[in-house]
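Below sits a lone chain in structure tokens, taken as the form predicted on its own.
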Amino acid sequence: MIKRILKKGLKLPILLFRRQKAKIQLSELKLHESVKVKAVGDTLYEVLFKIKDSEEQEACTLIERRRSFLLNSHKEVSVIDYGAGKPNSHRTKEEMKKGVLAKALVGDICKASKSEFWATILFKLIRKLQPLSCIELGSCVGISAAYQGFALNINGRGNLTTLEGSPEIANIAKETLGALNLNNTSVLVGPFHETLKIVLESSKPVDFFFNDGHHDHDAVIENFNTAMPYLSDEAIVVIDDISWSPGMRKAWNEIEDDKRVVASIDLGAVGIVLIGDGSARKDKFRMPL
């Protein structure tokens, strides 16, 4: 108990130290010759220094209001989890393909959504990179999709399709996006092995691919390789929870070293890779946040 309390108490100071250090490291990204890498640098700069214009602030306020509503919901729903469960769950491939059925409160499900800090990074990436076609794996209750959808709205162009395996959770995501009038977003229901190729085919070329779905080494690599032929020439791929388990870290290392990746930014919890033809030099940046 004491060890857990001490660990929790140290977490915030460590995060603050990391983010302060990152502010100093940003110049390497912001001065990079690649326009895309510079855009990532500008994104992190604006998030770390909490820079938003009035339209961006209004959008984020509306989303956080919706998050608060969901966090306070005591409604119970059925959940079909096609993922890896917890880091120590050790689910078999058969279990993950079939899905694990359970009951959960909406408020507890919402806790799994990306925090405001990380969701704002997605928001700012889309604002800076101006993608037209975006895909998200793992809708949850629609918070991260709302951030991406609002960014596309402010840009004045682009669409997002978000995939969710669990039908009742997908319905909550649809309600979230509908309540926020995000008509440029859509939710597709079903396990990724059934829906991903369909969405990739209809959305190609895909400029922005956010994988926050199946936290398993083999699944992450498979989804990355499945998406590659459908990505645009200079697409951005964002992978969540790259330090969630040894398997996720292994998957990130393999993707980072992939010959089709020309630059990677390791933020500790989240990884960002830029796709290219492999002829340019490969740049790796590590900036835990």
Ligand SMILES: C[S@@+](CC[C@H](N)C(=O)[O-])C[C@H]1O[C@@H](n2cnc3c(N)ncnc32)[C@H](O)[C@@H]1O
Contents of the next structure:
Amino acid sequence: MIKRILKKGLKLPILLFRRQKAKIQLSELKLHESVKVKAVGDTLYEVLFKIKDSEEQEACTLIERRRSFLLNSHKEVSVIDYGAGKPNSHRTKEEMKKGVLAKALVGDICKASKSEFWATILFKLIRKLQPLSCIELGSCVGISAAYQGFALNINGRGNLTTLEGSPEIANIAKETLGALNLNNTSVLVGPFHETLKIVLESSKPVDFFFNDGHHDHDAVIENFNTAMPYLSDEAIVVIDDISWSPGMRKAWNEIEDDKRVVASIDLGAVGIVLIGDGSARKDKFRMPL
Ligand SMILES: C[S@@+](CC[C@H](N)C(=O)[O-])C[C@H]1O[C@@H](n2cnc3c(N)ncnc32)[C@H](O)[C@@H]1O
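Following the display of the form predicted on its own, present the structure of the form predicted together with the named molecule.
Once more the chain from above appears, this time first in line as the rest of the complex follows.
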């Protein structure tokens, strides 16, 4: 009990300390010889120092308004969860393939969306890296997709396809993206094992791949390997929740060490890897935020 209270009480100071420390560590990335690593450094710099121009600020305000609306919704929807559940759920491969049926309130479902801080990292990454073809695994109610879609909109080019297994949740994501007039985004409904190959085929070469769906070691590795042949020469892959479970950590460690990865940035909750032909020196950065 005391341990739990202490852990909760220390959460914020630890977070603030980490983010202060990261501000100092940033020069490693910002002064890097690779343009892409430098862009990640610039992204983190602008997020940590809360730098946004007026167009970016306006976009984020609109999305956060939509998030508040969804968080306050008591509407109940049916859910088919093809994911791993909770870190201690230990679902079998069969259960995940078939999907687990449940009912949930929209407000509760929305809590799985990336926080404003992490969603802004995605937004700024897209602003800096200017990808053309983007894929997201795990739309949920469309919050992170909206951040990515808005960044592409402000860039003036590029498209995002976001994949969601649960049809009623996908409908809410469609409403979110429609309400924000993000015509450069589309939602594809179905379990990843059925939809991923289709979308990779129609989106290749893929410049930006965000994996925020199935939080299971084997699924993450399988989706990463499936995506690899369709990625552009210098694509960016972002993996969410790499510290969510021992299995997710293991998946991240394997991805970091993959010979096709030329640089990796471990942000604690999220990992970013830069893809290359494997000939460049591998750089690993660790900066928990
Ligand atoms: C953490 S939420 C995504 C949050 C969203 N990216 C955001 O930040 O706004 C994960 C979503 O992935 C979906 N999902 C998980 N595993 C899946 C699978 N194997 N196939 C299809 N959808 C899946 C879940 O239904 C859930 O809505």
